[in-house]
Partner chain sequence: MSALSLPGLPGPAPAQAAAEHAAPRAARRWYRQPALMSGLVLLGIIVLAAAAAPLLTPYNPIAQNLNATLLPPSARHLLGTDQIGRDTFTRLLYGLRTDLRIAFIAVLLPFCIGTALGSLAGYFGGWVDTVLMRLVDIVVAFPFYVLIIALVFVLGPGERSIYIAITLVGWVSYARIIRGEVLVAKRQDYVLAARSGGLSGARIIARHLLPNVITQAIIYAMSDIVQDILAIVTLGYFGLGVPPPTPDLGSMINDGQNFLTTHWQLTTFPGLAVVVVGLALSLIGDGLADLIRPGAA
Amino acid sequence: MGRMAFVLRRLLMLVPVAVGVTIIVFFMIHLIPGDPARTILGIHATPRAVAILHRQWGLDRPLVSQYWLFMDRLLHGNLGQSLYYGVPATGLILGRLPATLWLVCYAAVLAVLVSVPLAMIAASRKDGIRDHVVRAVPLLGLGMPPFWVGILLIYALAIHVRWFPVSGYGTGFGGHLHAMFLPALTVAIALAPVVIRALRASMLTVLGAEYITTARSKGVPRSRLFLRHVLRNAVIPAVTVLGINIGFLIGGTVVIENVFAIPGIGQLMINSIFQRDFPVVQGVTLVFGVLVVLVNLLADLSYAALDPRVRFDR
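Any chance of seeing just this one chain in the form predicted on its own?
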């Protein structure tokens, strides 16, 4: 099987994943207490007004009928009309998606920039002081809730020294880099410890290989040995860990976006849950599911770029 066939097969896997997500989310969201019509109309809503909205939105139909209506719209590229914002849910989600993608990509880059040098330092002196420090200190960030880390960063770097804005998304590429640094760092602090441990363990395995011993006996400089031989052969397990955890962190951006008031789909989802905006919640959850599958697909494709021995024959 070639690379293109592998990609097509993985993309086809999006279909059952998407269907499964729609089934789970659609029926679970209806278990949330509250009525979207009463939420929008307020506490003084009359039964007649509520019934009219139910009829307009199709909420007076059986759940199975509502689900088939949702799927029929979805097959035509329509996620329905937002009950709260009064605009098409598709356009609303696509308008918020760039901010979330910025946060995820920015956080992944920061995590890699932090993890690679620290893992190399730890692996170069196994069981030494530097190794213990590198393994212990990042775990402090892993043990604290991301929203708490975000609040600490806001107080220290945004309020106290005023290096970064407290909230927002910024304007333009430079503005995004500046405004999104703290939220991306918050996500990276939670991601980096896992990547460091995986990369360190993989590096130690590679360092014990015979070809590394041969390279050392030939007098290969230490920096070149790590960069060209150890890191290149040890990075694939770390890429696997990175891809899996980015998939988890895509859902975790829901909290971070609310802490930093980032206008992404995570913040949109929280607001829509409170407003009982069923079409938007279903659409955002579906986007999250697709993004997780695509991230794992990119991780698989990166194996071949990092290691020419990897083939897509199976």
Given for the second form:
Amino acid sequence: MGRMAFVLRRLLMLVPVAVGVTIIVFFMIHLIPGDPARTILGIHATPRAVAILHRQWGLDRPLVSQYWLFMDRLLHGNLGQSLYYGVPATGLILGRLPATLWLVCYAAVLAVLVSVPLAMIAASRKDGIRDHVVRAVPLLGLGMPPFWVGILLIYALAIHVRWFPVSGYGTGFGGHLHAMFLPALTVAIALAPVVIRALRASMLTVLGAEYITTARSKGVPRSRLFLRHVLRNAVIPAVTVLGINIGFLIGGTVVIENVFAIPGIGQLMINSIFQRDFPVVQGVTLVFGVLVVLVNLLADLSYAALDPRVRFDR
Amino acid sequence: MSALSLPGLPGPAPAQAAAEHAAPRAARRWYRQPALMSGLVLLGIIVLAAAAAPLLTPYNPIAQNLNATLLPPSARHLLGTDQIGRDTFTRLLYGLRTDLRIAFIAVLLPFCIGTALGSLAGYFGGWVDTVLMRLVDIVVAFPFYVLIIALVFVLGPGERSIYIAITLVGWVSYARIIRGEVLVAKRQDYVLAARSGGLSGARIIARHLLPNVITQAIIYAMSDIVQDILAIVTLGYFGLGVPPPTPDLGSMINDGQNFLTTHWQLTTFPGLAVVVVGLALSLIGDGLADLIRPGAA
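Pass me the form predicted together with the partner chain as well; I've looked at the form predicted on its own already.
Full assembly next; the chain just shown is listed first.
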């Protein structure tokens, strides 16, 4: 099976998942207890407003045709009208997307920068003191609520020593880099335990491989051995682990954007929840799902392109 | 690899015999597994403290005392008081009680549903497997926090919604793990023997496969409870969790955030409590994993 066929196959596999994602997002409205329109609009809703929403969402039609209506609008880029702002939800979400994407990429880079050295330190002397210390990191890290870590970082590095702003997005590339360091670091800290664990294990496997023994017996210096042989072969599993946890990475931004007041779609989601702005919450949920599906696709494709050992027959 | 097939044991025969008995012996010596023991002790202390909260503190977690707001830590108020004069240590203990109770109940349904569906998918394969695994793909397409928050929003805040949301999202991991284990185990001789003996599929799964694969799900459940506690605390932080005034660690952190510069203890200690619970459960999970796979770190 050639490269093109692999890409096509992977794209085809996307279809059922994408359809499933839209079905779940569509069904959100039917999880609302009672009459969705009445519940969303609150007790002071006029019968007319309720009737308008009913017609807009097609609630008076059978389920299948409701879904068709939803999909027809979706394919035209229409996520419905924001109940709070009275503008199309699509525009609101697209305007907020850059900040979220920034945070996700920044956090992924920081997570790698934090995890790779720590995993190398641990793997370089298995069962040594340093290994035990690094292995304790995930034990403590897994139980840390990300928003709490964010608050503590704000207290320590933004209020106490004033190195970073307390909140906000900054302007320009340098401004983003500076203003979003703490939020990105917070997400990275939440992600690091999982990555460190996987990376350490994969490095230990690589260290046991025959080509490493060969390189050692040839007298390759330790530093070169680690950088050229171990790291290169261990990074692919690390990228895979990041890929598997991309949902966690992206989901973490919902929480963190609200702690640091970053104008991304995560903040939009929580704000819309408090404004009971159902179409926007629904739209953001869909965009998050699509984002994860696309990033996973990208990871799979680049993985196949980067690693010559990946074969295209399955 | 068993713990006892070490070089240095006298003669091949005893070594082999010992290796054959290694698994049950390891199971019997669970109390000598340091990670597992320390995790169990730690969790025991936390659960006991949370359960005995009324005995450990004289204060009521929801009674306000506007004459004693934002007091610093002292002998009378170990962690001080919050903005409406409630004792922080008391609320911490009762908050642990709330969050631990919800997390331990919330993990049960996903565990059972995921294990059942995963073993069916793994054992029978075919269209059952295809349909279930596609469903898993769809659910994991959503970021965990996003789906939980969205579900709790549409269902309305509160404990019942948390259970439903965590069940709808959480079963997939168990289904994946158990399916993978069953796929391997069903090719083993004992399953083939049971099958050629004419036992029904249901009986083979329940009596022969599940006892052998369930440990993996239990190990995963430890980290899953941690994740559920984080979700519950996060929902509480956003005001979507258990409604006030019921003490909850997430809403405590949120309340304390407003007084961060002057009363850092209000935010720090509820979070630390979550970290310690996470540590205990992670230790238990790691210890259990070591017990069934000795040597693997």
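Values in this document were obtained by computation on a predicted structure and should not be read as measured data. Numbering follows the first chain given and starts at 1. Whichever C-alpha set is largest while still superposing within 1.5 Å between the two forms counts as the rigid core.
If you fit the rigid core between the two forms, you'll see the Cα of L63 move by 2 angstroms or more. Core-superposed comparison between the two forms: the Cα of F288 travels less than 2 Å. After superposition on the rigid core, the Cα of A261 moves by less than 2 Å between the two forms. Here the rigid core is superposed, and F26 then shows its C-alpha moved by 4.0 angstrom between the two forms. Comparison between the two forms places the CA of V17 3.4 angstrom away from its other position, after core fitting.
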